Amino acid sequence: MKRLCGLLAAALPVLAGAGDTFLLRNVAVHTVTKGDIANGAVYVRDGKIAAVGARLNLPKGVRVIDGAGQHLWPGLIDSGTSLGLNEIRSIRESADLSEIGDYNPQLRTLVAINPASDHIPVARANGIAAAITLPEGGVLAGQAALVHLDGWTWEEMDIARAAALHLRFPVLSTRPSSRFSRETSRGTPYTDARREYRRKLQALEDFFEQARRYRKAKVANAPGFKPDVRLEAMLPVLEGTVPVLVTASRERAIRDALEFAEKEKIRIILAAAEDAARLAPELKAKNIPVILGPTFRLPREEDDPYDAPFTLPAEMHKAGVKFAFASFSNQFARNLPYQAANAVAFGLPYEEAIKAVTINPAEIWGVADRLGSIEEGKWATLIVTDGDPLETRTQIKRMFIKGRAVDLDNKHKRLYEKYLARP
C-alpha cells in the first residue's frame, strides 16, 4: 500500500500543487538550525514549510501523515557527484564527464544529466535529496549544477545551474602514476615538472586575463567586439556571482590556489583538499569553505597517521572552517551519510556532521534560503527515517522534495524482490 502511494506520488510532476500540502506530525523533528523537537509537527503548504512546532493548529482537510516513532530531517545534500552524468564508468558511451580541451567554462553539466539514470533513485533511497554534479575534464572543466534528485527533466531538477565553475587546479607531478610504472620508470625530474606546472599556471592566469579584457571590451561596448561563448561564461565568475570550485589536493596546490584566488579576486570553494588541515588557519581567515570527501580513503603517505583522512573533518571543525561532505562518485553517493558518521567516530561533533550534509552545503552553494534545514519558508525537502540518518542500519521511510513524496523504490529493490522470489 505504501509502495502504491509512492508510485502515485511519483507520477505527479514536481511543481504540482495538490500533493504538496500536508501535515507531518507525531514525529521527532530535527531542524538542524533550530534544535530538535522530540514530538513535533511540520506543516507543508504548496511544497514549502509553512510551520514547524510541537503542536500546530491547521485548517481542516489537510492530509495528515503520522510519523510515530520516526524522525524528520532535512533532505541530505551531496556536494560532489557524477549522478546522471555517468552510468557505467568503464563504458565510455555512458559517461559524460570529461570534455576535450583545457578551458571549457561554458560547459554545463545540467543539460547532460540523464534524469532516468538508475543511480539517482539508488542515492535517493539513502536520503540524498540534492546533489552537485561535477564536470571533470581539463583545467576549467565547466559549470557544476546543484540539482534535486527528482524530476521528469533536468529543468525540473534544476536548483542552481551554475552553482560553481569547476577549476581542476594544475598539479605538479613527478611521481609515476601507477605502482607498475613506479617500478619501471623514474617519473619526471622535479625541474621539468616544475617548469610544466608553471606553464600551466601561467596559461590559467592568461585565460583569466583574456576573460577580463573581454569583459572590459564588452562593458565599454568597444568597436569590433564579438561575443564569445567561452569568455561569456567567465563573466559571472569575474563579477563574483558564481564561485569557483577549486579541486586541489596537496599543500602546494592549495596554497597556490589561495594565492591565485586572491590575485584574481574570485570567490572560491576548495574541494578534495587532502592537506587542508595544514592550511586551516588561512582557510578560516579567508573564509573559504571546503568540500571534504571521501573520508573513506587511504592516507597518502606511508608515514601518515592511519586515521589522517578520518580526522580531517574534526580538524577543520576545530579550526572553524566551514565544510560540507561529498562522495565524489555516483555509485557511492548513497554512502555519503556514512562518510559523515566516520568523521564523528574520529572526533567531529555529531551536530557538525549533520550540518555538513544539510545546512552547510546549502550555505556554500547559496541556497540556504530554500534548503538545508527545517525552517518556515524553506522548501519541504525532507526525509523521514526510523533513526539516525548517519547510521547504516537506519532506513529511509519517506522522502519529500519540495513537498512532493518521492518514490524510494529503485533498481536494486526491484531485483531484490524479483530474485528473492525465485523458486
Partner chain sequence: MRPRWFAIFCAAAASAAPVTLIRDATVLTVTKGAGKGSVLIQDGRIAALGPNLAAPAGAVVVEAAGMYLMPGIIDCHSHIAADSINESSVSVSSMVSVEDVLDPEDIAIYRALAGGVTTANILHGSANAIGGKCVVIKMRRGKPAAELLFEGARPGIKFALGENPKRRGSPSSTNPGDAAVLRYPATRMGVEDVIRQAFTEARIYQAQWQAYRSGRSAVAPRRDLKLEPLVEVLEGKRLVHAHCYRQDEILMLLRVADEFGFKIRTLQHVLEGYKVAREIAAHGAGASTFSDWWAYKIEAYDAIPYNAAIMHRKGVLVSINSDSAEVMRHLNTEAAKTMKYGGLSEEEALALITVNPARQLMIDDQVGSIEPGKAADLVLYDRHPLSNYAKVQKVFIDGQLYFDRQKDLEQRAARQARKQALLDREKQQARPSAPQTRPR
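Can I get the form predicted alone as well, since the one above is the form predicted together with its partner chain?
So it's only the chain below, everything else dropped.
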C-alpha cells in the first residue's frame, strides 16, 4: 500500500503539468509589444511562455498543437466589470455588489465572486481572459480584484486580490434624483447641493485622517491600541502599494479628485471619466491612467458633439495619457473588443486599441510581468482566433489560461444551437 501511494505521489506532478506544457505552431503570433511573427510558434512549459519564435528547437515528446494558420493573441483584459458579483440585478439574491454604509475599504470583492456565473463563460468565449471586478455602493466601496475568468474557486481565479480600492468620488449635482419623482422634479438648489457636497468631501477627508492616525498609533504601539479592520485596509493605500480607483465622470469631479489625491498623497487611477479630455494635459503631467467606459453610448449632455464618446480614446492617445477599456457591466462584458474597435473608426490607431485591452491594463494594474503580451516568462494566457479579435465576425477558436485549455462553451452558444436545430 505504501509503495502504491509513493508511486501515485511521484506521478502527480507529471500529470498536473501535462496539460499546460505544449508547442503551439503554425500561427500568426501577435506579441503586442515586440511585433508580429507571420508564421510562428510558442512553447509553453508549466503554464508559462518559455519561447517565442519562427523556429524553435524543443525537447522530444512535447505535445504539439497545430494552429492551422490562425492567429495568436494575448487574452483580453476588461478593466471594470461586475462579473461574478451580479447575475440578475433586479433579483436581490443574485446580486452581491455592495454593503451597507459609505466606508467599507475592508470588503474584498474576490471572496464574493461566483465562479459558476453564466456571464463568465459568455465573456470568455469572446476572448476576455481576465477582468477587474468592482464593488459598488457608498463612497469607499471596497477592494477591486483582478481575476482570471476560469477556475473552480476564487483562489484559482485570483491574479491581484487587492488591485485597487474603489472610491466613488462625491459629486455636486443639482439635478433631480429621479425623473419619475414629483418631489425632486425641480432639482436641488445650488446652495443646498454645495453644502451637501462639502459635507461628503469633508467626511472623506476625515476618514483618511483617521486612517493616518491609526497607522501612527500602530507603528508606535500606543497604549490601548485596538485593531480596526476598516482602517487596517487603508494602510496599503496610504503606503502607496495599492492604488485608488476613483470613479469621477464630470470635469469638476475629476478636478476635485486630482486635488484630493495630491493632498492625501495617494496613487489614483481614474475610471469612467467622460470629461477626461478636458484635463488631459494635467493627467499626462501627473502620470494618471484612465479607465474608459463603453464607446457605444450617447453623449451625456444635449449640446455635446454626437461623437464625443467615440473620439475620447483618440484624444487620450494624442495627449499621451495611458488608458484601458472597460465594459462596466457583466452581461455586456463580451462587447469589450468592439468598444475598442469603435474607437479605431474615430481616430484611435489600431495598435493602440489592441494595447488598451491587453498590455495597457496589465501595466495599469501592476501585472505586466505576468499578463498582457506574448513574451517569455509570462503566463500563457492566450487566445487563438481566425482573424482580428476586434472584428465581430472573428471567432475565438481556443483559449488558454496559464497554459490550461479553457472550455469555450456557454449559454449563448447552447441556445443558438438549440434553436438552430428546431424542427
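Take the two forms, find the largest set of C-alpha atoms that superpose within 1.5 Å, and that set is the rigid core. Residue numbers count along the first chain shown, from 1. Everything numeric here is computed off the predicted structure, so don't read it as measured data.
- Relative to the superposed rigid core, K418 shifts its CA by 2.7 Å between these two forms.
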